[in-house]
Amino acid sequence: MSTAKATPPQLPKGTRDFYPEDMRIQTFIFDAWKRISLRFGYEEYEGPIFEHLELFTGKSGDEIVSQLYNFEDKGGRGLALRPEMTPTLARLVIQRGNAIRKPFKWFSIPRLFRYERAQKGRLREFFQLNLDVLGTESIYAEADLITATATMLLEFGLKPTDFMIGISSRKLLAAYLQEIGTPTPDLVYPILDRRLKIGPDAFAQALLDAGLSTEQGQKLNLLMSSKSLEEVKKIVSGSDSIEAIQEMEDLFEILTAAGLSECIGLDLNIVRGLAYYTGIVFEVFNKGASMRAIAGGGRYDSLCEKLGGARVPGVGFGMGDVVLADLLRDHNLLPAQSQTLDVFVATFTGDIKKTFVIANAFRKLGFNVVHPLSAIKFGKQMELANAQGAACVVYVDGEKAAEGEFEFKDLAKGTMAVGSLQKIAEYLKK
C-alpha cells in the first residue's frame, strides 16, 4: 500500500478564492452596484454562464477563440464560458423581439472568463456590472450611462478628481478616415487603440503599413491628438464629421448641466472594439499613476442585427471588479474585513440550550445573531464575541436579571444594563 502523501491542491491561475473576508468586500462592491442601479431604474437579468460557441465568433470573429475558454459537450455542440454579457444580452432581445417594450434599462453582475495572461488587475475570472439602454438612439441613453457611472464611483467614497470619463466617438473616426480616404478602415481601428502604447514613429509606420500614405496618417495623427471640440471642427469637413462633433456637443452640454464636468474629458484616443461600437464610446479613467480603465463601453448600434435579429440601437457599459477593488483599496475606501454581528449570546454556566433558544428569539427580530455551539469557558466565548465585532452580548443565566428579562453589554461602550428581550431589541435599534 502506497504511503505517498498526496500534492495538495492548488488554485487554478488567474481565479481567486473568497474567503469570509474577501466576500465582504465584494458584497459591499455589489451592494452599491445594484443600488445604484436600482436608482437609476435598471432593471436586473441573468443569462446562462456558457453559451454557444457561435454567440461570440459570430459577434468578433473566429480569432476571438483564442481568447475563450471552449469546449465541446457530449452532444458535440461547441460551448464557451462566457467572457462577456453583452451577446447574451442581444440574444434574450432577439429572442424576445418585440414582446420587449423598448427602451429599456437593464442590468447584470456576471461572472465572466476570459483565457489570457493573468496580470494585476486582470484575471481570468472576474465579475463585471453591465448596464445597458436598448430600444433608444437618443443621446440621453449615453447621458443616462455617463451619470450611473459616476454616480456608482462618487458612492463608493471616490472624489471627482479622482477620476476621469474620457469620450470618444466611433462615428467620428468612422466618418474622418472615409473624409481622407482610408483604404481599409478596419485595418486601422486597431492601430488608433494602440496609437498611445506603441508611441509616434511606430504608429507612423503601422499606418503605412495599413495603405495610408504619409500625408493621411499625418491627418490622422493631428486628429488624435485634439484636446477640444473646437480643434477637431478647424480638421474635418465632412458633413458626417459635422453630425458627430454635434452630437458629442449635446453630450458634453447634457453631462455639465448634470454636473459633471469635473469629470468629463474629450479623449480621442479611445476607440475600442473593432466590429462593436457604432457611436459614442467612453472609458473611466483612475486619475492616478496607472491611469489603468476602471470601466469602458459605449453605443452598439448594430450588434443584434449582426446576430441574426432585427435592428435593436443600444448602449452599455462594463466595469470590474479587480480593478475598482484595486482603485478603492488605494485610497482606503474598502469596509472593514472583520465580521459585525448584532449580538453574541453567552452562559456562564454551560447551558447551550438556552443560548440556541434565546438566539433564535433575537433572530426572528431580525438581527444578526451568534452563540456557541458547545460548551466552553466564559472567556473564550467572549473572545468569540469580540473575534466575530458582537455589538452586545446577552448573557442567558446571568444572577442580576430577573424571570424574562437578560443582563447584556454593550460590547463599544463598555457598559452593562437588565432588560427584557423586547428592551434590548429597542436599545439595538438605536
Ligand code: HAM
Second form
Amino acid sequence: MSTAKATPPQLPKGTRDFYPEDMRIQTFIFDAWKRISLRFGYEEYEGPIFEHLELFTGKSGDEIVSQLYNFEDKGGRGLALRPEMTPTLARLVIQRGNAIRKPFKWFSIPRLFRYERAQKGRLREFFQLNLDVLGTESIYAEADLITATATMLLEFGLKPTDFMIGISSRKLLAAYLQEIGTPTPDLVYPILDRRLKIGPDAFAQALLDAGLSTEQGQKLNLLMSSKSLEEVKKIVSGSDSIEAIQEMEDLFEILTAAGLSECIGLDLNIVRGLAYYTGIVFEVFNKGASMRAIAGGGRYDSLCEKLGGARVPGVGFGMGDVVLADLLRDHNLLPAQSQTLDVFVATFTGDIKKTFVIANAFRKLGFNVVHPLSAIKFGKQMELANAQGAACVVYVDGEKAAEGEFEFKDLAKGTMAVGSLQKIAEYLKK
Ligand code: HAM
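Please give the corresponding structure for the form predicted in complex with the ligand, as opposed to the form predicted on its own shown earlier.
Complete assembly follows, chain above in first position.
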C-alpha cells in the first residue's frame, strides 16, 4: 500500500466556497433582493439547474453558448448547466400558456454557470437576481424594472452618484441598420457591442469584414457616439427609428418623474451580448474606476415564440452577486460579521448537562441559543459568547439556581441581573 500523502483537494477554478462569514454576506444580499422584489409585487419561481442543451443554443447568442458547461447524461441526452435564467423562464411560461394570467411579474435567484475566463467580477459559478415582467408591451414594465434596480442599490446604501443606469434600444439599432441597408444585421450586433473595447480602427475593420461599406461603418459610428436623443433625431429618419426614440423619450420621462434622473442616461454603446433582445436594453454600471456591469437586461418580445410557444412579450434584467458584493465591500456597506445569537448559556461548575437543558428551554421560546459542548474554563466560555455575538449570557448554576432564577449578563450594556427563564425571555424581547 502506498504511503504517499494525498494532495489536498482544490477548489475548482472560478467557483467560491461560502464559509459562514461569506454566507452571512450572501444572506444579507439575498434578503434585500427578495424584500424589494416582493415590495414591487414580483413573485418567486425556480427551475432546474440543468436544462436540455437546445434551450440555450441558437437563442442566447454565440458568446454565452461558447461558455456553456454541457455534458451528456447516462441516457445520451445533451444537457447544459444553466448559464442564464431567461430561457428557463420562457420554457415555464410556454408550458403553462394561457393558464397564467397576464401581465405577471416574477423573480428568481438562480445559481448560474459560465465557462468564462475567471477574473475580478466574473466567475464560472455565480448567483443572479432575475426580475421579469411578461405579457405586456407597456413601457411601464421597463420603468418598473429600472426603478426596482435603482431602489435595491439605494437601499443597500449606495448613492445615486455611485452607479449609472445606461439605456439604449435594440429596436433603434435594428431600425437604423435596416435604414442604412446593412446586409447582415445579426453579425453586426456583436461588433457594436465591442466598439469601445476594440477601438475605432478594429471596429471599422470588423464592420468591413461583416460586409458593410466604409460609409455604412461611419454612419453607425456616428449614431453610437450620440450623447442625446436630440442628436439621434438628426441622424435617423425611418418611422421605426422614430418610434424607438419616442419609446426612449417616454421611458426617460417616467424615470425622471420617479426621481431617478441623477442615475439614468442614454448610452447607445449598450447593445447587450444576448441574441433575443428586441427593444429597450439597459445596463447598470459601477461608476468607480472599474466600470463593471452590476446588472443588465432588456425587452425580449419574441423569445417565447422562437422557442415554439405563443407570442408573450417580456422584459427583465439580471443582477449578479459578485460585482455587487465587491461594490458594497468597496463602499463599506456590508454588515458587521456577527452571528444573530440571542443567548449563550454558561456554567461556573462545568455542568454541561444543565446548560443543554436550559438552552433547549430558551429555544422552545424561539431564541437562538448555544451552550458549551464540553467542560471548558469560564473565561473561555465568555470569549466564545463574545466571538459569536451573543446578546446575553445566562449562567445556569449561580446562587439562585436552586429557586429557578438565573443570573444573566447583557453583553452590549455590560449589566447583570437575575431572573426566571420567563423574565429573561421578556427582557430579551424588549
Ligand atoms: P447578462 O448581462 O449576461 O444578462 O448578466 C447580467 C449580470 O449578471 C451581469 O451584469 C453581471 O452582474 C452578472 N454576471 C454575468 N456573468 C457573470 C459571471 N461570469 N460572473 C459573475 N457575474 C456575472 C443575463 O444573464 C440576462 N439573462 C438577464 C435578463 C433577464 N434579461 C432579461 N431578463
